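Consider the single chain below, provided in structure tokens and representing the form predicted alone.
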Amino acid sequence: MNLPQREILVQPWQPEALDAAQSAPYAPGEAQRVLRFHRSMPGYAPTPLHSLPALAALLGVRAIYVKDESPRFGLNAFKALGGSWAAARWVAERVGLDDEHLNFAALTSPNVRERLQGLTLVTTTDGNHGRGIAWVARQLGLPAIVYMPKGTAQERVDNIRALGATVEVSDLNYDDTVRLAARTAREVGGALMQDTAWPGYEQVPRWIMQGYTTIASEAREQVTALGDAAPTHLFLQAGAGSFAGALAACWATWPGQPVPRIAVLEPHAANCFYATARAADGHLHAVGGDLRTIMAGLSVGEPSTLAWPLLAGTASWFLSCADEVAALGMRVLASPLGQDPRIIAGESGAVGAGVLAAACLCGQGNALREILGLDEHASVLLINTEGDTDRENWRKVVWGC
């Protein structure tokens, strides 16, 4: 095997004290409130948690679990969880709904729909978030404008347009396209539903992050039902960091259970959290340029101001990964051993499996395995954040043609 193609850079991190005020929005009580709202939505069902004992035996760890988000609301990714909760909270504040008892029926009542006339939801996406926002807008009877960065796969554009949204592909990278969407939202008087935060824009991203805690709530119940007290390792992908920060904070604040060691995973081309951890100077470090990577969902060069404090207070490692690591994970999950289930994972969803396989099977002199503590006692939880959202590329990676 050509190990340099599967290069993984590791920045060990000593977690700082997790700030109680910053982590409070993702604590179990809040997470349960979010879960109750999601349960009120049409099409809600917990996504499956798969155990992969044959793969665990091959890699020499105690257990491997994959929380598979590809069935979520029929959208092939997890993002609608954040968009739906953020839109619900935004609408509740606009029309005076009691958000303590917020549910989908109240949100879509004729009275609320009438009061929302003229409102447009605006966002930028590399695929999954925009599809979630377009889906939410359709549920609420609202128009949506979705911007996408240059290089976006046509299938991802078509999936969003199929939900009724207006889609524009820019000639800019992701972060500059976010700024374009923010200007448009101001010009049309729309609601910017962006899943990254910056100074002066943090409330909506915080709500989006809260929405993702439903994944943690479900996973904890499912792991317990399988007879595992708690995973020792949690691998979390980071683009802007909203998903990773929310799940890390939710898991870290759950009472009565040990906190797993958390690895934050990024592509080499957009490794802003790795760069921030490596600098360790108290400042956020952005990554510029084209941000070109097959992990389109992680192609973000500017870290969220909300996510960094949460990851700094919970993470044990920040990893920067070559694209081939994600490709390896896609092939591993698509080619199960023994009675393990087959999992269709997209590029961003599979990078955790790729790191695990590279560390335990592909060598790197076993150094990575030792650094991450992946021994016979390790129980690893991976989150497959997306399915084959670009089916042509999935086939090329997995089939080689």
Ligand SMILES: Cc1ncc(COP(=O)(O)O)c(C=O)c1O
Contents of the next structure:
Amino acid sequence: MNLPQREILVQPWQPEALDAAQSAPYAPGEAQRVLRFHRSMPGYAPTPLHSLPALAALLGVRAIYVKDESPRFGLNAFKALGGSWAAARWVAERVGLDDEHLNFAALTSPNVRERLQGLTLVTTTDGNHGRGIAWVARQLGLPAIVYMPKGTAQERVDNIRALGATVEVSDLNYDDTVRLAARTAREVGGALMQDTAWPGYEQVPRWIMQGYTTIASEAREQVTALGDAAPTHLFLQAGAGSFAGALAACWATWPGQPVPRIAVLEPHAANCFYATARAADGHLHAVGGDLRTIMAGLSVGEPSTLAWPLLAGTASWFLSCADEVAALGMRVLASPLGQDPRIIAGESGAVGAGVLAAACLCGQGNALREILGLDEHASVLLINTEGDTDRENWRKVVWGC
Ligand SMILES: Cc1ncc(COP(=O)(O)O)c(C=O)c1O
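Show the same protein again, this time as the form predicted together with the ligand rather than the form predicted alone.
Let's see the whole complex now, leading with the same chain.
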């Protein structure tokens, strides 16, 4: 076993006070409204939450839960939750629909469709978000232009094209490709549906983040049904941080339950939240360059301005992980023990399981296990945010060929 390959760097963090105004969009009332909308969509079903008691026993923790987002809307990742809610809010504003009671039927009525003629949705993606936007655009009868950074796996391109979107693969990294998409949206008068925020561009990403709260709403009900209303740990992987920020804020604003301790997980190559926490100087710290990592969904070097305050107000640790940690997680979830279910997790989805296994089993040392408090009382909730969205790489990692 080659330990340095599985290196995990930890930056402990003392959560600051969570700003009430910043967290309000993800609080229970709003989250319920989002959930109601998602329930009105074709193909909606809550994704499963699996308990892995045999793995928990091996790793010496009380419980491990994996909320598996791979079946979400048949798209192999969670992302359409955000794109659908953002597109719905955008359309509602544009055509004057009552956004208190938004539902899918109202959005797709002939009258609304007619008023949306000529509109194009534009975005940038590492794969999953763009697939979600292409899917939503098709549902709404709109064209979509999806930009992807250099190095994108062909399967991810094909999946988006198959939904009818125009796909352009740039020769830029993710963050520069986002700027390219923003320019195109301005030029064609399209709606930029980007899942990261920057100064002056926050409304759409806030809606996208709100869309992700459906995962937390479902997961809370599901862990409660399993008799464990209060997991002690929540592991959240971060690219731009929209997913992690939204789930952390949603969980932290739920009344009446202790808030789990939150670990934010990133790849070494794109560890902008880790760098920001480490610097602790009140500024966001971006990471540049190629951002090359097998965790394509987390390959984002510029932190979302909406996400950081939420994570700073909720997280206890920021972790920077070698690619091999995600690979470990993919293997662990693909080869269950005892009666535990088998879970197909892609690179970005599996990093939480990799951290858990590395900390508890693979000699990352009891130091990491101790820092994270992963003892026999720990009940850990992981979110598998994607399935095998790059099947060739999944096989290479899990089968070795
Ligand atoms: C599978 C997967 N997990 C996690 C993330 C991280 O989401 P965010 O960029 O909101 O941090 C992404 C982003 O594309 C993703 O595709």
